[in-house]
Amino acid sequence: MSGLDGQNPLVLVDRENHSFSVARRSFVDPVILEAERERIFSRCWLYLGHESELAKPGDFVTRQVGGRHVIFAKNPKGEFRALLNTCAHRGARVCRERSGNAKSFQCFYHGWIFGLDGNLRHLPDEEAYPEGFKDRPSSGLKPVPRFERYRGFAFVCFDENAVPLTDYLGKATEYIDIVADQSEAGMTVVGGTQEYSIRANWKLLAENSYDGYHAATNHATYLDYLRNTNGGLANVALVGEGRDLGNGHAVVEYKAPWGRPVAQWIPMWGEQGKTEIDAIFARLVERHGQERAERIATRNRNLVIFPNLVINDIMAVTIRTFYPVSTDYMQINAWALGPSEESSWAREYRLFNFLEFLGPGGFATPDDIEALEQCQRGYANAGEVAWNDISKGMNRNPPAYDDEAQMRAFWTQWNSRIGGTAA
């Protein structure tokens, strides 16, 4: 398979004896990350909220996605849009404000002001322009080219001839479904945005997304943690499968030991907490049949949408996305999510076990963290030490839960994109 420059491969297989290999280079040279960013983040479906965050209309959230700066509104219909954080006018952000409820964006600037469509509706001196000037197209906030929505998950493209989003999630919608179906009344986002930085590449948190081989060392003090908890485990063996779900997208699903708030009980949660998760799997099984509802209640999934949104719904649910600033420097937003019309003691044991192991002071990101800032500072010799083994479970099938399946699914479609044809 050729690399970018169509002699010096990037991803190589050996079907025959059962060998995937990634380049170190891909982690070091910027050339690479300036294809990614034409290639993959210019054109690929990318998370930019959940609908909950925009309850009322007039709400809005300004993100980065993709490197471009984006409005994210409710307008007064209740019409989601998103919109380029661009005036028209010289180029200046208009919404400074991470959050909140307008009618209006006003341009520090100038003064121009925009309706939350996006339209033009008020600019001083208006009439030293030509009449007309306020309503052409060009003289308002700038849509971005494709957003569509899944389930409350809202998605933009900057590819107007991207293929629809449902069509580029796939398979994946599978495991969107079984998160956004752990509610009755709609999952809500709940309280605000976890931001951290990792001095890594940004594919590196991809593929320990969906890792399940590092679990027993780098994560032994919080398993060690668990077992010395009077109560902290169920009787639940961990053991699992990784699925490839076409696109890049990649699934771990597993059956573990810790508590579900939906709905796995452990003894540390009590007779309070034995009669919530009861009625929570109740009301399950009413919506969604016995099988379905064992299967939300008691598996945990590791998903990974191309390129950058992870969906962790394990022992909380977790929204995270993550884009390189540079070839060894990324930035990482999270959210919790949870059911809306969840108890106050379900709400209390979701947050915990999301801080405890998901946030990053939890026992889970530092480890991560530690990981992959030393596989970073390793690739130093990448001149010498070329290769990345990504080999394991190819002799497997189906490929177990710790397997590196999930892994090769993102390289293949990575290197469809950068450099050159799976083989």
Contents of the next structure:
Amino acid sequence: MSGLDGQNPLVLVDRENHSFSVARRSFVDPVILEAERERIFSRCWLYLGHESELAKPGDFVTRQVGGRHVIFAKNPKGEFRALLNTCAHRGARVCRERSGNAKSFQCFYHGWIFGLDGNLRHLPDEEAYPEGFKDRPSSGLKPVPRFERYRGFAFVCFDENAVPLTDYLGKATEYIDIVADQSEAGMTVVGGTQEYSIRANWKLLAENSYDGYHAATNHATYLDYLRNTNGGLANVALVGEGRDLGNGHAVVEYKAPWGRPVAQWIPMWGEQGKTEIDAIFARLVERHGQERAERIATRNRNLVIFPNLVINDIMAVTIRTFYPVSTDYMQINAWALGPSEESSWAREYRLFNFLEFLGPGGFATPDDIEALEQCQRGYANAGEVAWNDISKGMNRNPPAYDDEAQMRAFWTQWNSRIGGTAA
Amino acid sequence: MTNVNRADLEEFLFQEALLIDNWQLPDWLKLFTDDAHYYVPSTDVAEDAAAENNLFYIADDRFRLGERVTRLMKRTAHAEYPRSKLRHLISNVLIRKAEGDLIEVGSVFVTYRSKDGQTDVYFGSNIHKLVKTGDGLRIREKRCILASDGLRPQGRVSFIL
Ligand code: FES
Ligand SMILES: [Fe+2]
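Next, give the form predicted together with its partner chain, keeping in mind that what was shown is the form predicted on its own.
First the chain shown before, then all remaining chains and molecules of the complex.
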């Protein structure tokens, strides 16, 4: 069986014997990273941003997606645009601000001016160019090859021939819907981005984002903290399932004892909190019926949309993307998402909740970072100890939230794109 | 306490930094008032942004700050086990405001952190809101404003800034 173009296999599966192994070479080999850039980050739909980040016509944000520099903008008519941020003239990155509001983008090198749709509007000494030069498509800022949105989440794809976004998302749309349905007025990204990095391979963070198995040991101090809070826990046990959603997407859905601003009350939030949470829940029932309202309010979901979009709907909602810079270094961006209509009380608790667990200063994420970096260090021994075991729960159906079915979904898709066939 | 001059404030900030560098965190915690806050804002918000409606890296009230110290003193705080070595350099100390018993003091920090053969540098400004008490100065608010673009390549604020 070929792994990467005829080399040794990277994923070994033996369903009968409940065995699933991933070659540690996948985390350290620069040839594999090159293949990932070509076959994953240049072919898959990638998260660009959330519509709420662009409130008014002229609003824009710049960001790197799949190694490319992209401008995400709202044109004067209020339509969303995704443009490649490189000057048609000689290449300079045209927009150098992180975000703002603009009528046009002027390249500072020779002064070409582009509209928010990418059209070249003005160039100094235009007489030196043939007639009609300005109106050629090749003179403008090039749009990304594919740009589509689903329920507020905007995606790009650098493969002209990719399937439509909703086909790509497939069954994952059900879980995006559950997040989008938490709001009547629309979900919104809260101000402030957590921008950090981990000295580890990017795939380790995909695995970690929905790993239910590591909580008791890796997050022992977080669990201690919850126990020390006065009324920080609801009387709810951790229980749930892992699900393969197809196309490499997967989710774990489970009940947990922490408070959820939409909508699981904990005693710490007091009587005012109870009134607020009850009202939020009542509106959910009106809009979605009892059963779906309970699912939205009281279940937690850690979702990974292949290859690198995490939407964790837990004690707060986070959107997170991450990209490899090298085999052993990734950059991460994380945002907080909440209903735009939520009260200042709920927003405050949402952010308080977010920070107690999540992010590089939280009580949990730093220990995840440490674990991922120590795995990466361990792979220095990949020559001698060559395989990771990802088989937990292959012997039960359905797999539990703390099994590894979700990671097997990721690796199966990864392997099919990287060119190996599972042995 | 009566008059507090810059030398007193520098002495206080240097002593605070020393307690952190020595991992004497329970003693460090005693420098805070019961209603204290400790903030590390994310680096793309205004320096005086509010934690109630902006995503920070850290926004602790006094209870959670105490829990942070409790956590960091455990072996199971894996990000800091074995503990990193730290050196805080505190400089450019300026009194920003002084009203009655309240003093707001600005400073610049450069902090080195070494762990497992890797050294990272953190730099930025501190704003301390201090209160004069019978027992000396106490911190009502410490806000550490990172001057770097995000936390790259440092990746974490797993210790006390
Ligand atoms: S490179 Fe942009 S105007 Fe020349
Ligand atoms: Fe974790």
